[in-house]
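Here's a solo chain for you in structure tokens, the form predicted on its own.
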Amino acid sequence: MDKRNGISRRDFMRDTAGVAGITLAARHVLLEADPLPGAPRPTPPSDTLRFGIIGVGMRGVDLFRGALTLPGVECAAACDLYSGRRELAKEILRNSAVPVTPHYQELLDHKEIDAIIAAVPDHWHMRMVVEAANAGKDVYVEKPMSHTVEQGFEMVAAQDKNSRIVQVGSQRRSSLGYIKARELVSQGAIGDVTLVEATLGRNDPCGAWQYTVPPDLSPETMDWETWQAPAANHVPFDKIRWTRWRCFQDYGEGMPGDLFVHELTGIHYVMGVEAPPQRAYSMGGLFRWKDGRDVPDELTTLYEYPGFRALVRVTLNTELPEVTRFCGTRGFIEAYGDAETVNVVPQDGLDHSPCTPAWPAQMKADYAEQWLAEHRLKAGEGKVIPETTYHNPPGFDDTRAHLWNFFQSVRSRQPSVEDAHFGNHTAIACHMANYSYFQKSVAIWDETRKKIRG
């Protein structure tokens, strides 16, 4: 474009390229994690804690092989209503003298046992916590802590009345991804951060909860009546209820409970949120799993919290990358999946050239030129910002860390990373979604009667 008639956009940006807050190339950054041990080693008796792991199944299996691998950690006992898990802790176990038993009770009774895993369906979380609690048992409890508003609460009160080790099995609350995000958001490296999204896509049945019968489930190989005794309503034995929980009110909190909690968990952190959302509004919708479940398969929260909002949007129809992204007033930071990766984008938030919409041509260039001439730095003037890409180093497992995070607080008697109290602002979060679903209203938390409304 002739300069007597403006300056054009290939002008600007060769001319402002002095002004402060510039991208540079990304820069790529390896995160540095504290050492976790490798394979187990000999550890003195005396320093030996000694876990019992109540529930064997898709999640449990994960936190059972983790926890084998923690030197100083040894499972004193394991537990399953259904036969067939049984079996497969003992393979786990490879057939060591270590007891199996249908019997959770048992594990709560033992002596010997100084912590607990419950990896069991939400409608179970309660009693696990407040009966190991009052065993004097720590325990870590999968997430989402509660099945129920009022049911967190009185997890809350069962570990702070025996001054126990609660921890909530959200692995991300031990992320390096997101310690980094927390850090970088506490410092101000993106501004005053006012939303943040979340977003997560499945779209293959496993993915939706369809899970595999298994072909010798039956009354006579799986304690039905045990499993469902905590639920409100009680029905006949139904290997679908059983194999597939999370497709219902029952058991589980659907999407919030299985995959919301694990956004939220990142929010919560990063953000230092120590209460519930103010408010909370939900859309969603069955449109493709229509195989009896009575909860959503496509599901979008939009949270007020004090400062800021935060989307959160998972579908079981599309499969999508899972990322959270903080937007702030100088850039914005994203974190995929598990915040593996973490990617940090600068803005300084003013303007690289003459804002001068609709004007006549002359004058655009006139004052194209004295802004130039007003916004060009001067050598050594101004701080120009990269782009960063923060990774995980190889081989860092977010859910062994929380795993060991654990037996560390188990041992030192510290504070859990991932608290009761922690753990029921996020689930509170989720039971929030749910209501405002269900309810067809806005959920609104009334910290003073410490429930939601409507």
Ligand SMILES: NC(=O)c1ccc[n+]([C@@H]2O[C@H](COP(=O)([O-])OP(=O)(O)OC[C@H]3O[C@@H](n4cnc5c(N)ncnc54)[C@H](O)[C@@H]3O)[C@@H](O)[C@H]2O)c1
Contents of the next structure:
Amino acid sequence: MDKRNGISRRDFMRDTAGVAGITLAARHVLLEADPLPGAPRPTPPSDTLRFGIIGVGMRGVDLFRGALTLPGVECAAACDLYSGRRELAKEILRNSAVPVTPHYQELLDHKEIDAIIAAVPDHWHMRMVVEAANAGKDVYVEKPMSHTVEQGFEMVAAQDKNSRIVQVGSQRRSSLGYIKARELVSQGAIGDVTLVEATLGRNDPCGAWQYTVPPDLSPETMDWETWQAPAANHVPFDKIRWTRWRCFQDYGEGMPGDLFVHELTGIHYVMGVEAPPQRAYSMGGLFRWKDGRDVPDELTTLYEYPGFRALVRVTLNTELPEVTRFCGTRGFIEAYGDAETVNVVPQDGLDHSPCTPAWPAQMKADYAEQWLAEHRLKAGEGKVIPETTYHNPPGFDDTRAHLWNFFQSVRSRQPSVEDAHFGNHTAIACHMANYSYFQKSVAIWDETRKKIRG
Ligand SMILES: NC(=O)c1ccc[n+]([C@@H]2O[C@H](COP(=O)([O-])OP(=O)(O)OC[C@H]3O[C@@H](n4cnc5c(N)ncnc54)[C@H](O)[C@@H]3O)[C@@H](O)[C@H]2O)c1
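Same protein, different condition: the form predicted on its own was shown, now please give the form predicted in complex with this ligand.
Everything in the complex follows now, all chains and molecules, and the chain you saw is the first one.
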């Protein structure tokens, strides 16, 4: 019994059957991938694209293996500053004759290489993109695109000036679930979206970037001076900094650059954002992983975008489901993980019973009768929308799809799905989160000066 108006829910459902938006049993829908090849197919040598990969670390390995499964794509050279990773590259290449070198310049000078995959730490991204684009190569560069705001604009200029394909490696941009979410939001399936909230939590040392130092890591096996060259501060060889670079502002951007960027890519894509946020305010702290790092282990940032607000909340102190929730006036859409599943929960945004708080009984009953008469729909009226869950097809891998999109752009010369302009906007949103946290101030994006100010 609904105590507010003396009408049972069953009566109400019977009387208002057909009122717009009563939710039916959930449906499940399997998403369909664009024709993404399942396995390498024979391609004439003239159509084959050749890539060189720089950085064969945690991410580089995924990209390397993923790219090798694509038809018409071949590796022409691999590069890493550390001998252990060069050995790993040879393992991936099954000891073929493909050269593996510590000198990335050799890849940029290699006439046969069409495209560079750069999976190096963030403090190297700008140099790799600018030098590769100036050398006439297309570039897939890992996320976040830039290490500083200024670098991002240099990368955009390098892309545009050289007419190169630059694709940033936030694979969510090629995720089927996010493509579906964008379609639904733009069709108005959940009305006007005024809030987006994204949450992610981890609770283990590896998740908090405490990667194990390789036992043979030394200045003899790893070229430390080259590795740290673009960093703002230079220090003597430090195996912790090499292995856990995400923990240090000299090389990474902490949680915004490592994790927010994925959430922000999904948010910018689904919401059609084509500029940095207008304002950001962060709060967080270093509560647990006090291992010498100079970044927080918990951070929440509230962003202001025209027409909606977004909240991104990440902790390295509690395991939490990863979800991005788009909240609208007609329901919500939640994307779990990399959008392996996307739930659409429609709401009608209407009163489901008379709204008469604290009315005396007779007045309430009279009004309820009138209200029900007015809200009773004729048979067939009203739109009944079922709750729907979209699932990725079995075996779908958004990293592979993102790489495929990149090579398709290299081939067709059509703009990349995540070019330097898009990557710059999400990276700036990451820098704004850090600016606010470290300056203890609201971060405002100054579009005229292309700078963040407090
Ligand atoms: N898209 C994703 O889901 C995802 C996941 C993890 C990491 N990443 C990104 O990938 C990039 C690499 O991260 P990682 O975890 O693989 O780091 P990593 O430290 O494991 O590997 C980076 C490798 O690059 C090599 N390297 C650095 N500078 C080099 C240079 N000038 N020339 C040749 N080799 C060089 C290092 O020796 C190292 O082996 C980062 O930008 C990170 O943010 C993206």
